[in-house]
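Just the one chain here, laid out as structure tokens, in the form predicted alone.
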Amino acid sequence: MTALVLVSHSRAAAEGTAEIARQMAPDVVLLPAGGIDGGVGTSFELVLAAVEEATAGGSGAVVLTDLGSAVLTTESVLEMLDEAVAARVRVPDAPFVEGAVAAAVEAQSGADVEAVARAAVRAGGSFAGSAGAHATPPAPGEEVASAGAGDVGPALRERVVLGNRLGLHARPAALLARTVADRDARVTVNGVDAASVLELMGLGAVGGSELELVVTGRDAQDTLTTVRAMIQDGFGET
């Protein structure tokens, strides 16, 4: 599984971001590397230790950074590593918190280092709409190409009331995104990609609100049934 290293000028920021991401990706190795002794800054030694731990055993690692000098520190670390190890590390140009959350959810699904890095980059446009958020869903009965298998089939749609009191916050959004990512189907919720935890959270859907599900692909019917049940059940929250 791809590991994440979080390089920040603040120890609290790195650890806090890791804590947030860990709630949505409990099996992913998340290594905060923030701050310096007694102040704000980035530590070469701390980042080096985190990257070495992240890549141990042949794993890939994605390093998220908060500011420009954190990138410079990370690049210095990569220059010191064996070339074979450095080749398994990616440092995407991505937002720190949002990128960490999106990358962690992608890594939780078992994606490789390239896919995890791409997820972090896409996170930068999730709330601005540049990643396809709030796209117009297909009309009833319209045939749509499945993103997963390239199939063409009718779009299944249904409106479901969100069952949990707290709404589509981080935990249920991550559960839904992981469930959808494992299916041979494409799902949108109120026009956004259900495989993107940030796009789901960006909806701001509160408990009791109505969600429009649109599902296409070979596994469309079973996926719709599963997603409907998750939403109606409030994602297991009381």
Second form
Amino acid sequence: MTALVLVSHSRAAAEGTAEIARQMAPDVVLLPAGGIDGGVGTSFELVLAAVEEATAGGSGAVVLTDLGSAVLTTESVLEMLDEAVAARVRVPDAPFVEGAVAAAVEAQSGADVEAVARAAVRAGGSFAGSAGAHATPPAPGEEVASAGAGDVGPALRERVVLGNRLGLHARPAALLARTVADRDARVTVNGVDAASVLELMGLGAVGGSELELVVTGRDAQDTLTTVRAMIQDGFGET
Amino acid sequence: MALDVAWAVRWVRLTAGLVTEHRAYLTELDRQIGDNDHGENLYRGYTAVVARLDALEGPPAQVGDVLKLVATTLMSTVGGAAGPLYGTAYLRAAKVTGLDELDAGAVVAMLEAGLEGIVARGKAVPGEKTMVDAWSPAVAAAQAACVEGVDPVVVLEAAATAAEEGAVATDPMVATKGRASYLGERSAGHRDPGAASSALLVRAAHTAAVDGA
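Switch from the form predicted alone to the form predicted in complex with the partner chain and give that structure.
Full complex below, order starting with the chain above.
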């Protein structure tokens, strides 16, 4: 499984970000490497140790960085590593917290380093751009272009009422994204990709609101049944 | 004087001495246009380098081994951008100096590799008021001096002089990279601390060759 290393100038920021991401991706190795000598800065030794731990046993690792010299330190670490090890590491140009969350969810679904790094990069636009851009649900009968050309079978549509009070906040969004990512189906919720935890969170859907699900793909019927149940049930929350 | 392992060790110790001697000056330059820690950071780094050299059981096998020791130590002990920048310069230089002794061509290759390391990390180009403004002319001068049969010490001399001139030439420049770039036009009229420390570093390489003779 792809591991994550979180390099921040602040130990607290690195650990806090790991804490947020861990909630959504309980099985992913998340290694915070923040601060230097108890102060603000990035430590070559801390980052090196974290990257070595993350890549141990042949795993790939994605390193998220905060400010400028965190990138410099990380690049220096990669330069010091064996080329075979460095080749398994990606340092995406991504926002620190959002990137870590998106990458963690992607890693939880078993994705390789490339896919995890891409998820982190995409997180940059999720809140500002793409979520808002797709937030309008498609009109009935309208073709759902984002469902993809390669999908099998007709699109199943259903409107479901969100059962929990807090709605699609971080934990349920991650749960839903993971469920969808595991299946041979493509799901959109109010027009956004349900495999993207950040896009789901970007919907800002609260309890009692209606979500429009569009499901395509080989496993569409079963996926719709599962997802419908999760949403109506409020993801096990009240 | 041969540019062998003993020279490399002298070079590094001499650099540490120069950094110690000029730490207040380097920090003052950095106070004017940066974050006020360049001299102290380098002092901490090179002090650790000297401690590691002192702790060695015997001398390193090749020139590159000395430079690699400097690289790893600076990366882990120098805070701020200077650690990764100089660390990478030494590391790249180490990769092309797995040799018992450097000839003129090897000196040029070492300086070229150092510059490449700094550029790879810092993404700066000449004229942006950075270390590159000392390293770039140093490499050009070394390349020009490297003619058939030339003494490698002559190549180092040319590089050292060019690095010093390059550092002085950063005075009127307006910074567009690094912390000093936040000052914009106000960065003009001050010497870049990274270029200044780079000039010390290259000069030490030459002095170590001359003094060892």
